[in-house]
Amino acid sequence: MKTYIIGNWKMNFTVGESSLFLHKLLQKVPSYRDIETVVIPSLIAIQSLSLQTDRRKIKLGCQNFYHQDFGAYTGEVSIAQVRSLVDYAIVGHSERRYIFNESDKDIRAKVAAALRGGLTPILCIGETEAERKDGETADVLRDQLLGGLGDVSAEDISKVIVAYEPVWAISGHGKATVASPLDVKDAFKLIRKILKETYGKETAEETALLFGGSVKSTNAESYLLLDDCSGLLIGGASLIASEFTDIIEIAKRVKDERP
């Protein structure tokens, strides 16, 4: 299985800045067959970056989309409109859930739309600090995972990436507490258990699990060394070229050292 290093640029960089930053990354990032490097820029930059990038080194994703393919939905963009430009699509990010009030029903429809359009959905799940303190982590992860995968068949589950992003460990949500590798290991164990119960052991083990939550070059290795970890979904550190490329190199080293 590949290791995924995915940078979510969120609402940062103008189109010109995005182009300059991608140019810098393309000069620094090697082409690795077993490391999938992805950057996910703002929507307005996707088209120009798709003409600029070398997909052997860096692939693109989209941060958001609407689940319908076409129609009278002012201000929205569909998978059908971006699928020739990107390979991945983030779904269910905590900022979409908690700031824009996307429901499990919305997220389920988006996962299905991404698969229908031939893209790889990155389904994000994770509990808030309050939910964690109240002992609701397991229930939240189960509800968000099964809610997002409600329309995904056993044949398609291996095409979905699941990213555990605890809201309490995301620096953009105020003062974040860094999740320990043990915290992440426990969450991955639970996610894998739910997938096995739903889709069967063999199918569930093919599903890539990522961690995202204030990941930096200084802590990336500790997460990548976890048995169930297939990569990282990176926020702020993906906006710093040296940090992002360092994380890619760490991922390659960990991959090469695995038995």
Second form
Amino acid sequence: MKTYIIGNWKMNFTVGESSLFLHKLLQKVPSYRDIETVVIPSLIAIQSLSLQTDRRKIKLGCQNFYHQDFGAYTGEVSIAQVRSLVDYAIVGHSERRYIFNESDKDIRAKVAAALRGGLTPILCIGETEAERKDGETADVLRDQLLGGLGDVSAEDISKVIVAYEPVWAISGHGKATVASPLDVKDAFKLIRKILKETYGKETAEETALLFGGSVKSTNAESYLLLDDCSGLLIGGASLIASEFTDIIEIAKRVKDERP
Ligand code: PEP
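Please show me the structure of the same protein in the form predicted in complex with ligand PEP, now that we have looked at it in the form predicted on its own.
Let us now look at the entire complex, which starts with that chain.
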């Protein structure tokens, strides 16, 4: 399985700044066949960046979309409209769940829409600090995982990426606690177990699990070394070219050194 290094730019950079930043990345990022590098800019920049990027080096994703293909949905953008521009789509990010009140039902419809459109959904799941303190982590992960995957068949599960993103570890909302590799290992173990129960052992092994939450070049290796880790979803550090490219190099080294 490839290692995924995915940068979520969130609501940062103008269209011009996005283009300059991508230009810088394209100059610095090597093209490794076993590392899949993806950047996820604001929707407004996607079209121009899709013309600018070299997909062998850096692929694109979208941060959000509506699950219907076309119609009277003012202000929305569909998978049918972005599918020729991007390869990946984030679904269920905690900022969408908690700031924009997206429910598991919305998220399920989006995962299905992304698959229908031929994009790879990156389904984000993760507990809040309060849920963790109340011992609800396992229940939350199970509910969000099965809630988001409700309409996904065993045939399609290998086309979905699952990102464990504990809300308490995500930067940009005040204080964030850095998750220990052990925290992440436990969560991956549980996610894999639920996938196995739902889709069968072999099929479940094919689903890539990523970690996201305050990942930087200084801690990336500790997560990438986890057996079940197929990559990282990176917010803040993906806005700094040297950090992002350093993380790609770390991922390559870890991959090469893996037995
Ligand atoms: C995210 O929001 O997906 C994320 C991982 O952000 P950060 O790396 O900034 O914590």
